[in-house]
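Just one chain follows, in the form predicted on its own, and it is written as structure tokens.
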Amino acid sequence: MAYELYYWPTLQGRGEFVRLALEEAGVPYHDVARLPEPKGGAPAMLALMGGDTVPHPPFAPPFLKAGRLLIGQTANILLFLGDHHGLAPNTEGGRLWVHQVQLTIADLVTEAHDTHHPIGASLYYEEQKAEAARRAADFRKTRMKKFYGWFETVLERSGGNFVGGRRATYADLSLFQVVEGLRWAFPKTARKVEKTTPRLVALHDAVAARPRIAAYLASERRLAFNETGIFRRYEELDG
């Protein structure tokens, strides 16, 4: 069975956290919105979201079709993939801990998005530049350091090089993506903050070197960061 991943076709966004897990697991999947219509494209994704015959319609992408299951919310999808493909600990406590870390990553991702869209996602960045400047300043000075500091503490106490210890999990893949994204969006700030988080930097490098991840990053399947995703580079917001 090949999984079907539904997300916007031209950006990494939250779908990239799922793509990284699927690539690391080495399981077949179709990135449906990037396939040609009528079986693919954004219309295929929107049809599932608004279909009258879908008993549990997802609120927004990404969502994953696994047989008869239709699973929404990034952390929820990763919880499923982690349990089924060796990307989560074997114990209940371990699985809950990795899920907790992933939910905290989701909080950071939301705050990173809100640096350029603090008023509303339906408005253009140019319509909220003054508010974005204030929000980004707080993110640079306090929030990014606080999140990174917590991740560093988690890795220091894990008993290994990864969030759950000696074996990589989906949360480690997601931390790689966060570091990549914030390096793109806030390059000057990232260089400063990373000086205080060597374990997080080492985790990023270790994930990037994993054979399946390295192959994915070098492939055409890996979309480039751009100004339509979660992580956006506006020079004026980097201080």
Contents of the next structure:
Number of protein chains: 2
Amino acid sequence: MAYELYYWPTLQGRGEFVRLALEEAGVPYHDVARLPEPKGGAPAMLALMGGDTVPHPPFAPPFLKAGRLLIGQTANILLFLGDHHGLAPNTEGGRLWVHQVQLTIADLVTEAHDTHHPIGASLYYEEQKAEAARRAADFRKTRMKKFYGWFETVLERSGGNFVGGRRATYADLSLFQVVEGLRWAFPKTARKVEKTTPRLVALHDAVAARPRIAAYLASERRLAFNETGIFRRYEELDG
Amino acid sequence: MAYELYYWPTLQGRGEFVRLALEEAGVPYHDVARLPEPKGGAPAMLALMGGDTVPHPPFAPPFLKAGRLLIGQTANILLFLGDHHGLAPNTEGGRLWVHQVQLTIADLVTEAHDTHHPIGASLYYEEQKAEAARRAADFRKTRMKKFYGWFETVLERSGGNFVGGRRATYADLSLFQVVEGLRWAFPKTARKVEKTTPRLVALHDAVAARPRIAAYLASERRLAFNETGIFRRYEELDG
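So the form predicted on its own is up there; where is the form predicted together with another copy of the chain?
Once more the chain from above appears, this time first in line as the rest of the complex follows.
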């Protein structure tokens, strides 16, 4: 039985963290909203969110259908996939640690999103450009460095090249995606900050070179970054 | 062996979600930063965050020391406590669902925080008042209703009075705290929105009446809301 991933069909966004885990796990899945209607498409996704009889309706995409389970919240989906597909340690302490790192990545992702939407997700970027300029400046000057510095420390102390030690976990795949995304959104800032985080850059490269990830990135399944996702390239926000 | 909770000593903040779970579990714990120095106080907390030899340094408080484990990220700490103290279902699907609700609560908590700090946590509220007014307006008009509406739907379909059905979980304790916090921060808005969410209000009251929670709320261990936490009362932000 193939998993069913539900996420917006035309952007990487938070769904990409799940796609990377599914690809690395090498399990069959349908990216439902990218399939043709009526079985696929965004309407199929919205039906599950708004359906009157869904016992566990997700608040927002992405969510994953795994047999009878419908699992929402990116980090929660990854917790599930990590346990089922060897993408997390087996020990309680190891599992919690990898999840802790993932939740910290989630915080950074929200902050990266809010650089272009500091006032509200229901407004266009153009309606909050002035506020975005201020928030992006704070992100460039304090927040991104703080998160990257912490990731570097985590890798320094892990006893291996990955967050949990010698084996790649879902949090490592997500770190790869964060580095990619912030290189896209803040190329100048990323170039500077990455000079101080060699281990994080090495992890990014190691993940990109994993056979299943490399095949995925070269495929049509990998969407390009664009100005509708989490990571957006607005030159004026890169300082 | 008592747990050690590490959080800012003078505010509820994110630490309060953990305090409520520890109190409901009825387990011994030290709220370390509220103990006298040198063993306690904020320095004891900061030492664990900045120490050179801490293998799993937390990015930010709260974090919990449980024997040899040091666990950070509020929802992750609750995942641990839920498993160990009967504050989460035993089934995989039930555990994931409660965690999913908790992570959605965490998103709301971040948005509530950002109503007074839309530009940056390193700046004072007074330095971002204009932006806060705009963000708070969006929060009042769209976001709070959307989250509360979802919580109400969750409770409608749970088969009981709580998120996971008939037994209270850590996510229910957190919902109590969100209702308390938003009543404090946005009294006028909360009064209006709560008219549409009778199940959420009933859950709040049921949690408040649980013997261990009631005893905790009446004790000196429960700090008052104030203008340094997540939920802050600035009259001008309540519309």
